[in-house]
Amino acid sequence: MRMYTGRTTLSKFLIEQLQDVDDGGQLAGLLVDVAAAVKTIAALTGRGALGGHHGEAGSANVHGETQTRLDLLADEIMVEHCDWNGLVAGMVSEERDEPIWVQSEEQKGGYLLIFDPLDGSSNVAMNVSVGTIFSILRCPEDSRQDASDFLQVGSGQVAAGYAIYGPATMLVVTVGKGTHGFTLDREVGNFVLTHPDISIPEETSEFAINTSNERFWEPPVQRYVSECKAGSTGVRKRDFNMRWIASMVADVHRILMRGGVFMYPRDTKDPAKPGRLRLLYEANPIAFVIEQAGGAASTGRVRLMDVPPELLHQRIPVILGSRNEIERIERYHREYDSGDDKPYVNPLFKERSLFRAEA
């Protein structure tokens, strides 16, 4: 493990981490531009209602979700910081139907930027932590400047991370050499390395999931959560804590700092949607961060970063966090799919329950 001393800024850190990347400093430069956008978004969200940007924008994104004014402003900020510098060939955002392409050959770079400009924006009015998620891919040499350029498996990411706008603004980044956290020093405007080589504990007694959807989950997820809720009186023989903030960045950040499992699994609430979160600009970048911190990220059945994308805005089930727990949840899915989980019966459907089983 590399030992960092003193005040290591993001720029200095990237120079050291990326000295073996032969791209003329493009990747480091792009990450610095993303960090600059994050600073601007942090200032915007930090003013709260005083900024006059709260409320709905009167529009919806490609997913049919109501956009807030801050969603659109954060999206514009990210694009404006990154589209002119000769580092990207194209960008795609949760808030836009189609990619943005750099048309000028002189301004075109070697990378593609994918981002969710303001994850959890519906929580802003409640003053709950929100964030920005980003992923960086190499632009294919045979680029056709269409959506197919972005449809790369997550294992092809060269960098990813997220910002969390909380009591302090933090930027968590990986370039494939561990996961590292930087805190914004507002007095001087620099991101300073405060959490080098973050490591997620393999064992945990904490999970994050929206239990209001329990009746829609698949049996393997119901099994896992019911065992956690049974605590020391159940098969796990220890008590678990449940947390749910409803902001992916905030939930994941807590797990990254102290261990745990984050689950937004497949469910039957809307059968047309195979999952709730987006593969390219939520699942893949967070999975890269988690894996580089020693955790695991899965759909429940396969590694998240091995899933071939088919659509820009593709949805997917997401289960990630402490490695041993993810492996257990994957085992429960295998046992369910093979019919080997017969001993498990959903408590909702036991004989004495409200839903009495038929003989």
Ligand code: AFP
The other form holds:
Amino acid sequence: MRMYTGRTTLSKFLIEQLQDVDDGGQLAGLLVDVAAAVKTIAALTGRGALGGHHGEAGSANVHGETQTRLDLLADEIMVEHCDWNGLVAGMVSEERDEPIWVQSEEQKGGYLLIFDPLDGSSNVAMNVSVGTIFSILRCPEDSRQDASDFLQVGSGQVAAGYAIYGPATMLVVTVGKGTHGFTLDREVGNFVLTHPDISIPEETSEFAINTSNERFWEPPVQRYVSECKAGSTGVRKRDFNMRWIASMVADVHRILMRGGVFMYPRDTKDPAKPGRLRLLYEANPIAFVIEQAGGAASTGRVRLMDVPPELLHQRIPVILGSRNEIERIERYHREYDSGDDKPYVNPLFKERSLFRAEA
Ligand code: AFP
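Switch from the form predicted alone, shown above, to the form predicted in complex with this ligand and output its structure.
Let us now look at the entire complex, which starts with that chain.
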């Protein structure tokens, strides 16, 4: 493990990590732009009710979700910080139906930036931690400047990460060489490396899921959660703890630090939606961060970063965290799909044909 001495700032760290990467300077520049946007969003969210930006914007995003004023401001901040430097060719935001393309040839760069500017924003007025999630892809050489440029598998990401606006603002980043956490030194305005080479414990006794949806889950997820809840009296022979903040970045950050499993699985609540979270700007970047920290990220049936995207705003089931637990949950899905789970699954939940053999 590389030893970092003194105060390693984000820029210093990126210069070192990307020195042997093609266009590494450009990628470092783009990540510094993202970090600058994050600092601005941190200042905005950190003002809380004093900032005068709480409340609904009176509009809805492509998913039909009510947009808050902070959602729209965070979106504008991301675009303003990242679109002028000759680093990106296009951007996709959760808050915009269509991609934004850099029109001027001089300003056009080689990367695509995809982001959720303010994840968990429905919690912001309650002063609960929220975050920004981002993913960076290379722009295809034969770019057609349409949505297809962005429809790349997650394993093609060159960098990804998230910011968490909590008691401290942190930026967690991967460029495919481990996962590293930086804490914002507010007085000085620098991101300082405080959590190098983050590693998720393989074994864990914590899970995060919205259990109010339990009746809509598939049997393998019901099986896993009921075994966790049975604790030391059940097959797991130890007690588990459950947490749910309803802010993905906050739930995932806790798991990255302490180990555990985060699940927003496929459910039948709304049959038109195969899950709640979005593949390109929630699932893929978080999966990259988690895998680079030694964890695993799956739909329950396939590795998240192997799923070929079909739509910009596509939803996907998400199950990620400590490797051993994810492997167990994937096994439960396999046993369910092949019918080998009969001794374990409540017959009331057997709706077999609905989900088989899909992502
Ligand atoms: P918002 O950005 O609308 O608050 O949604 C956040 C989120 O997509 C994700 O951060 C949470 O994990 C998930 O929603 C919580 O959803 P439930 O309210 O269904 O538990």
